[in-house]
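What follows is a single chain, given as structure tokens, in the form predicted alone.
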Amino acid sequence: MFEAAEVGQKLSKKAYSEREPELRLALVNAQYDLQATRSPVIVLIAGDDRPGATGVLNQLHEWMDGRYTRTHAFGPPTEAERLRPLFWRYWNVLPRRGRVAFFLGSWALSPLAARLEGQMQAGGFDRWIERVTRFERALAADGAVFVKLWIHLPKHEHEKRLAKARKKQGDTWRVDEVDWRICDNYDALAPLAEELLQRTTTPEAPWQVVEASDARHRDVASAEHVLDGLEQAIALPARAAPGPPASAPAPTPSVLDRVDLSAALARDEYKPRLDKLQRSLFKLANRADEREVRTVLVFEGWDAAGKGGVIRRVTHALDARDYRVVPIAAPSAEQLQYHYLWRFWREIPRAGKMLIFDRSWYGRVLVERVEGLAAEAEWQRAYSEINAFEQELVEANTVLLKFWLHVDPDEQLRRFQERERTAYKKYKITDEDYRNRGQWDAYVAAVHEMVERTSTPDAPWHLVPANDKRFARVQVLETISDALKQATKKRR
């Protein structure tokens, strides 16, 4: 890839003052016809060449208007990002539709620098670019474009930059000791950033080389690539319209034909092992808290099964400053801006706190299809996007622990009857619960599929049976807690 761009191109100023003007428009122009549409823009600038990366970034930011771009650079991670999945702190900046956002670095150069200073094994290195090709086909297929530019200086031109910087000749006050370590690195640099470039270069999101050696050149080719990609983003078609509600019939058998909805605690016995396992969860989340193993407990089931009393059991087990409880409803007009995950990424605590979700991402795949809020293609992909999200969290030593709260619809409805003789738990009630029993099948349709397809070895399904709330309260206990015994345990 580099060498067919080392072919000394340039600009001479008559035609770049001849271009800039239009150029600087047709970008503007371009921003504006932007907003109205749903696809952000993301430009990632990396490249060997560290002061024409900034060069080019500043020259974009003179260009186009700042009220609708946003800047990010990474450095080593926060303290605040260390403690979190790697690319917690790139989902928590993106932008939203409609606007562009300019990575300086960021997932281009964090893995190269890595590999150069020994810190990151080729292992390492191809989990790195399967979690940006990731990232970036599950952005894309929402709609986001991407413009991926590698700012590249041919050896030579490092060199001779150099010898200036020696002699204290010319505009050296950009050359600092990176740019030395570049240089003298480079033969290893350059074979580690071609592999980088040709392994992520995608369909979806491909890189563009851009000659650096004559500035001209490089500013007008990089904004030029800059208004192909937002040109792409306006002539994107627009979303595709939602189907109608999901109407397949329940699959025979189903997952949860499997569940023993007979399963039940006596009273007596209950309180003993509540208080047994409150003790000892207790504890453990103090011993996760202190080796940083976080904890993620996603709680999903039938309207009344019974998910709110299970949270309430866990929580009076813990100190409040060490969860948090995230109550998930439709999403706002401003979590609509963005990736559906993009909500959930940016609620994920820091190592050894605990987070637990009142219903959780796969509304995507329940709600969302059976009532026909999402078109076929977007749930049917977010299986494989749930799935590199959870595998994520995993590796960044999370316990992630969904469950599935089970009962029949007998018991369901004996508990909306209940609801609306109780005075203070009426306002659990309401006409849409009703309506969503006359789409029982079409849920266990969803909730099968989406048990086959995202329950995985580090992340699997826990089907409770939740007929007697007595005994889902105890097994999700029991399961907390040997989750947390078992990851505790392995990191002393």
Contents of the next structure:
There are 2 protein chains.
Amino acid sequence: MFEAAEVGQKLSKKAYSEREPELRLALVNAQYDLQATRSPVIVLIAGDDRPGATGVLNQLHEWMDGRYTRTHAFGPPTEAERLRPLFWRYWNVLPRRGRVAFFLGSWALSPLAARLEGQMQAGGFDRWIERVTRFERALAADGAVFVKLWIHLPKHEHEKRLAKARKKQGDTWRVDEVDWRICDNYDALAPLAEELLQRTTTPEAPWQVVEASDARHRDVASAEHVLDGLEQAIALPARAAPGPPASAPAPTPSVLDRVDLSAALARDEYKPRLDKLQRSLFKLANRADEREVRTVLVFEGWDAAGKGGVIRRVTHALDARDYRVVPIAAPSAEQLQYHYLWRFWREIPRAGKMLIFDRSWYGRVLVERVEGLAAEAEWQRAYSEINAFEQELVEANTVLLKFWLHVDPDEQLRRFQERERTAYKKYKITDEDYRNRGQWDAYVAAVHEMVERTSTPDAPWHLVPANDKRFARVQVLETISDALKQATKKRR
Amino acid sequence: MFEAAEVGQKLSKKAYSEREPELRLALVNAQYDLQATRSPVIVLIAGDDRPGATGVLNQLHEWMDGRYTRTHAFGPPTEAERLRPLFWRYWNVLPRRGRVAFFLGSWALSPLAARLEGQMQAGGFDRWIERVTRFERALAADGAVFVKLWIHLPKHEHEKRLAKARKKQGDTWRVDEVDWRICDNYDALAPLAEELLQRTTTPEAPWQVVEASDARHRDVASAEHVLDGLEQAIALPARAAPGPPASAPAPTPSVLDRVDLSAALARDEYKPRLDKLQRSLFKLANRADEREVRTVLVFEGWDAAGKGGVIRRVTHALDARDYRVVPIAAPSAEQLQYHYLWRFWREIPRAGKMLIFDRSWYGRVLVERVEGLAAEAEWQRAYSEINAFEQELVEANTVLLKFWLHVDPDEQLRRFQERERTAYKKYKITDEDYRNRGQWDAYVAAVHEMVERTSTPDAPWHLVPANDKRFARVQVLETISDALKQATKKRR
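Based on the form predicted alone presented above, generate the structure block for the form predicted in complex with another copy of the chain.
In what comes next, the whole complex appears, and the chain from above leads the way.
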């Protein structure tokens, strides 16, 4: 892979000065056209030639319109990043649709250093490759275009540069210890780098190796690749119009039929059990904080199934500094500028803390599927994207619990009518609730497939009988307590 | 102050069950009406009764519509917060207009603990009081309403609770070591707390001391105060319509007249000086990182004065992981939901890093003043709010440098015409640029007053002759280098 980038490509001053103004104009025009599309363009700039990568970045900054680009250079992780799943730092800074972001360093490089220093076994490397390709594929499926530049210098050029740096000659004041180590370990590093590139190059996101021995060639070639990426994004077809709502009949029996809605708890049994569970949860949450075990709770369920009430019984057992509740509704105009998982990734809390989602990313395969707000191709691929997301959480030491609160249609209607009658509950009942009721069977079908395709050993679905509110609350608190006991048992 | 909250206020079960539904309805209705206003409502919940404060919070969560409230409980600062000015953590989570946020703990309490443990001298306490009152006043002037609740338990009630906790009786499993310390140090703490409340209570943001011995009274009284705050916000007059643009004549001479626009640098002198300055800046930036000295650079100036080019000469000397450039334009719809300084506060980087603002908060007193986008009352108060903001930065170990790049109208026209002629520069010239030119004198007046009112010893304005681009670049780099040398000289 690297041999093709060691052939001595050069660009004369004359050719450069002819090409430069055309390139600048094309880049700026392409940036403008990009703004009307739904594609973010992510330019990864990596390479064994770190000063060269910075040079490319600086040149792109000069040639493009900086008002519409952002640059993120990834150094050692901050505390906030260390306390979160690895890819959180990238999700946090993804560009919005129609914009360009430059990522210097980033996920491309991290496994190399680790592998070199023997810190990452081959198995870990494989897992990394898998995560990278899934991450890029999910974004590309949503319209993102990647431009992946590997800025490459042949070994003898590295040695020449370091010789100059040793004598403090020329433009070498940027050279630092990492560059020395790259040169010293070149023979071990190059094959690892090539393997990384080969295994993470994909049709939608291929690596471009740029020969960096001649700076003019390096910069123009890089810019040409960026221009290609912009043009590719501009040429992408518009998003498929979401079709009519899915109309598959509800399977019989469905997973929901197996939920025993007669389950109930007497009041005089409920109070002491709730009290005991809340005290226990308070202690377990503190233990989770000490052991740096993160907790993410997801609550889904029928309208009026009692999600709010269950959540409050959980939070009343916790210290307000250790949890947050995030209510989820239809995505805002801002949130639609990103992949649908973006807004959930950003909420992931630090290790040791708890986050409660009141509705969640499952909206993609529930309301968006049933109401036709997402095209079938979109919600169909959501199942595996969700599983990949949840796997990242669990691998990062997260207790992830997913609850579907189940009631029957009669109980739901009873509660709707009670809300109508109670003045301060009126805001909790709208036409939409009644319309959703009309889609009961479509929702059953959606929930059935959701459980079928996203209930995994590490993150199973808990279907909670919620006709009786007391039973549901105790059941949920017990499930959380058991999971936290389990997760905080092993000493770190 | 506390005696009035030790009179034994109680609420019977009957009175409570009559009042509760009315209160809930009023709160929810008020939340709805609030959404149409420009007022964020910030509810601070503090007090010597920490379990009581949590109880109030939980009850408000139940009584209000949680889709439109956010809660922030402030514990020990995270690394991100420690590496930034103290108030950054609060600016970062302010609610938007029309929404409510609960702040548990927060700026009210931090000086108490420090003072108690002798860590904060009386002078530090005075400075804290000043910052708090300025912070609240700036937000209130922008339409925010504060509800400040101090949840208070008389000493004998604290002792009673701890006695129960010792015997593990009743509802005392939340009680922790901090509560013990509060009780043990009650006699020293209470006068300090009263002093804090008296000195930070203001007409626009008064403290309400809530007697907490009876939980029903505590919760209803707190909710009544929140309701009052919501109704106060709803009753606020709409924002004054921004008037016609300011039409004061340009003072003669103005500060800009003193700038020597004939200053120039020959090319053969420029290249070696620039090179030397960039190497030096690279080292100084690393030293600043080690010494945890933050750098914030602000670039303002006439259109086409060369801000972009100067900024690139600075960034070419830096490691991409240690700086960011933030281009500032008219505030977005999202940003208008907050105080105008909010978007700048959020960008403040960690200690040791550099942030470059390409245009800045000075837009308030420049374009917004000249074009009448802000009412006169708004830009008039901006000068002191800006000074207070900059003082916070400087006190948090920031090198803050403000540059106005100055050209004369003929040079500006020459550059406009050059942009028209050069294809890839055309995007950099718009009708707006020509319209701004028509307001030259109004801008001179605005710049003159800006320099007059916001050039402080800690953060002076640097007026840079920029007719000659080379001179301007070298001048700016020298100013930055000198400032960093000075700031990193003293050992921490």
